[in-house]
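Let's start with one chain on its own, the form predicted alone, as structure tokens.
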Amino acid sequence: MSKIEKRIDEIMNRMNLDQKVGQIVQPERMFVTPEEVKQYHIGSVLSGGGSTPGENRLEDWVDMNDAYWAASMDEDENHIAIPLVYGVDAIHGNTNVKGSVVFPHNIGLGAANDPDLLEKIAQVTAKEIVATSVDWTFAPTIAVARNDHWGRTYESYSETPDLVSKYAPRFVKGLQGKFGDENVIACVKHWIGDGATLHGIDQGDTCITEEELRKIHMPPYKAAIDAGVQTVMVSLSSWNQEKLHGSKYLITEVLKKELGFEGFVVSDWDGIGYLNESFSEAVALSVNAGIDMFMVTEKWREFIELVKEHIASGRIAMERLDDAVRRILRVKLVSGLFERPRPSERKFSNDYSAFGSESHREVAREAVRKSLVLLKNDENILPLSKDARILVAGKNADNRGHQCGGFTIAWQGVRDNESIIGGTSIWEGIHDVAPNAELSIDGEIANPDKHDVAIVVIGETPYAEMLGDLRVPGLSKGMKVSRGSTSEDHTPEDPFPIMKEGPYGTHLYHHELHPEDIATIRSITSKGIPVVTVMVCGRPLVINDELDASKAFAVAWLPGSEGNGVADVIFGDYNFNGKLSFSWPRYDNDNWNLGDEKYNPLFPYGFGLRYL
């Protein structure tokens, strides 16, 4: 028996039922105090999107974590010192926190096809998390997205398991390393098949055979487990009408036994509540399915009482609870949490010299450069001359919030420049190197006597999860929106309001989703000025009209805070490098994935032009 397993035995031999049950509970920070962490022996706390302490500065995060940690480590005759583990959604940088470096979302990183870069991004992300004294991030997402209507497509690296399987272990390695002072615990999600739901509906039903589930969606998890990932989050979706939070076969038999996963499995946001109308029944089903830690944001006290009732009645076996606690303790020991000092005394806490630093931003800028994909370049209009008279237009030209997308400062992202502290908008990056460029969002000042060319930055606006779905008519009813807040509606009194609006749209036609974009392009071209279009988006969209009206067309995806990376390529300091990791549709009802019979997308997987 290893030293760690002996240590686990020693701790568990001292633990009573209350202490064991407390370890498997993870409330949201708005609904649990440090005093309650001690009273109930809580094992973990998390921040949901937009849930931030104080003024959202490093010191506010460190102070909060210090208080929670101290409560968990205050040992007396009724309490055992077991360090709490704090979790956040730092999925493209530590983007809950003001001033963080915001990396391109996964879809752009997939286009870069650079595993070395991905590991470097994970290392930087870990350093920016450690500066807040947080221990754990719910990343990377390793979904293989198979339908562009899905509102989380941008969280996927590729429609094929090959690229995702190359990336998953490198991101895990970059975050966790050897669990030194600059490392955090990784979490792969969402187990399993969340990218293959019918019609691309978030939290929907993945209606595929087990053979397809294993062939397409399982390989990235196997790669991550082999790389030592410590935690796995379960999907809120279903597999052939069975909610994954209740699937003992997939969680216990496949993930834990077959794949040999020895870390702990965490539920997604209040996900166990969907298993049964009776919360008591839902608790029993999810514990017995093999979930180890329970993200029960508000109803955690009720959860604790129900687990104890089920233990007393025999509905939940004590061995199952012990297995969950053992796994949680193992992760805490393997990751070094027991040996770390209190958050305020850690080596890199409050480290403003690293957080949001120029060296970190340069890594993000490199990622932007490498992720850009050139779809069209008639008459080699690109690269542009920095001395050219350039009109810059489009709603996404000067909006850092738009280019960062969802899961940035707020769950649904932000829509302004002021919320993104540091970095540059795409316009700011152009303006820095092209002295004759001028900005006109609507393009009204376009004048062929004053402008040689226009760069029009179009695309989507921020969204996250189900609110980003493009749902065909009739499938929008019954949306289950269970979390998060936007910058507009976030208040201390109501930190996680139920969002009232529906999905992002009903189809992939960009000219109908955002008619202002094609109107801006046509307004400028009607005056005889050629247009270079740069598209900010979280997925491939039908862009036939925009493409036809443009002399050149580049996809920037959701590039994050370092918009100057776009200018680096547009003006030829660097060549285009990106290749599509998703097939590009001609029509809304296209759903092409590489390997499909009669495969015929507008642009195939792997497409991407370069300068001659």
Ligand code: BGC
Given for the second form:
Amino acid sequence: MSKIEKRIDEIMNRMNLDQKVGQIVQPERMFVTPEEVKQYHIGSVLSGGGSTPGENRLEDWVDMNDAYWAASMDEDENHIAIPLVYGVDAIHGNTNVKGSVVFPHNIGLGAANDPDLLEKIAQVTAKEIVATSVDWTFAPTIAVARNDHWGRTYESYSETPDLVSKYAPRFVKGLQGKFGDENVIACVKHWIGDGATLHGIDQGDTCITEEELRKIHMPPYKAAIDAGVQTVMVSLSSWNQEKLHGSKYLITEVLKKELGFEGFVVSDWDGIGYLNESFSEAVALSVNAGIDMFMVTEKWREFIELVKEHIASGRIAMERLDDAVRRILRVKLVSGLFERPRPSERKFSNDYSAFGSESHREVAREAVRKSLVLLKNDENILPLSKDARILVAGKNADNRGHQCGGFTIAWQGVRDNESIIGGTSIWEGIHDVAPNAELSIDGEIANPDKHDVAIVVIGETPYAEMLGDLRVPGLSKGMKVSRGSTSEDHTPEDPFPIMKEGPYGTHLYHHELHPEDIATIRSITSKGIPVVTVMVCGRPLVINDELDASKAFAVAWLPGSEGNGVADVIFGDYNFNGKLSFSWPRYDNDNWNLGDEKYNPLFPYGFGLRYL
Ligand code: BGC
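Having seen the form predicted alone, could you now give me the structure of the form predicted together with the named molecule?
All chains and molecules follow, beginning with the one already shown.
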């Protein structure tokens, strides 16, 4: 038996039932105090997207972690010292925190097709996380997104398992390293098939054969597990009508036994609640399915009582609870948590020299450059000359919030420049190198005597999860969600208010989703000024009109805080490098993906022009 397993035995021999049950519980920070962490022996706490302590500075995070950690380590006759593990959604940088560098969302990193750069991004992300003394991020998402209607398409690297499988281990290695002071625990999500739900409905039903599930959606997990990933998050979706959170077959038989995963499995946000109308039943089903750590954000006291009742009645076997606790302790030991000093005393806590630093921003800027995909360049209008008289227009031209997309500062993202501290908007990046450029968001000042060319930055506005879905009426019934809001409703006091909005739209047609964009382009071209369009978007959309009206067309995806990476390429300092890791649709209800029988995209997988 290894040293670690022996140590687990020693700890577990000292644990009573309350301590074991507490260890498998993960409340959201809004709903648990440090005193309760000690009283209930809580094993983990999380921040949901946008849930931030104090004024959301590094020191506020470190103070918060200090208090939770100290409570978990305060040993006495009723409590054993086991370090708490704190989890956040650092999915494209540590982007809950003010002033962090914001990397392009995964869809852009997929287009960059650069595994070395990906690992570097993960390392930088880990450094920005440890500056807050957090130990664990719910990343990377390794979904293979198969339907562009899905609101989480941007969290996916690619529609094919090949690229995702190549990336998953590199991101995991970048985060976890050898679990030194600069590393954090990774979490691959969402097990399994989250990207293939019918009609792309978030948290919906993945109706595919087991063969397809294994062929398309499993390989990235295999690669991540082989690379040593310590945690896996279960999907809120179903597989052929069975919710993943209750699937003993997929969690215990396949993930743990067949793939040999030895870390712990965490449930997603209140996901066990969907299993049954009776919460008691839901608790039994999910524990017995093989989940180890329970993200029960608010109802965690009830959860604890119910687990104890089920243990008493034999509905949950003690061996199952022991397995869950053993796995959690294993991750805490393997990742070195027991050896770490209190959060405020860790080497890189409050490290403002790294957090949001120029060198970190340089990595993000490189990622922006490499992720841009050029779809059209008539008469080689690009690259532009820096001396040209350029009009810059479009609602996404000067909006760092829009550039960053969801999971940035707030769960649903933000819609202004001020909330994103540091970095540059696309306009700012252009203006920095092309001093003659002029900004006019609606393009009204366009004048052929004054402007040689226009850059119009169009696209989507921020969304996350189900609020980003494009749901075809009639095909998708009402949304079942546990939280939600518009970004405007988000406040630090109430980060998860009741949802007021529906999904993002119904179809992929960009001119219907955002008629203002084609209007801006046409108002400029009608004056005889050629337009270069740059699109900020979390997924491929049908853009036939916008493309026709533009001389050149580049996709920037959701580039994050370093908008100047766009200018680097538009003016020819660097060549275009990005290749589509998602096929670009010709019209909606297409056959989406490479390999589909009637594959007929507007631009195929792998497409991307370059300067000669
Ligand atoms: C999402 C997860 C995320 C979790 C915690 C859920 O709604 O599905 O991806 O990690 O919230 O914020």
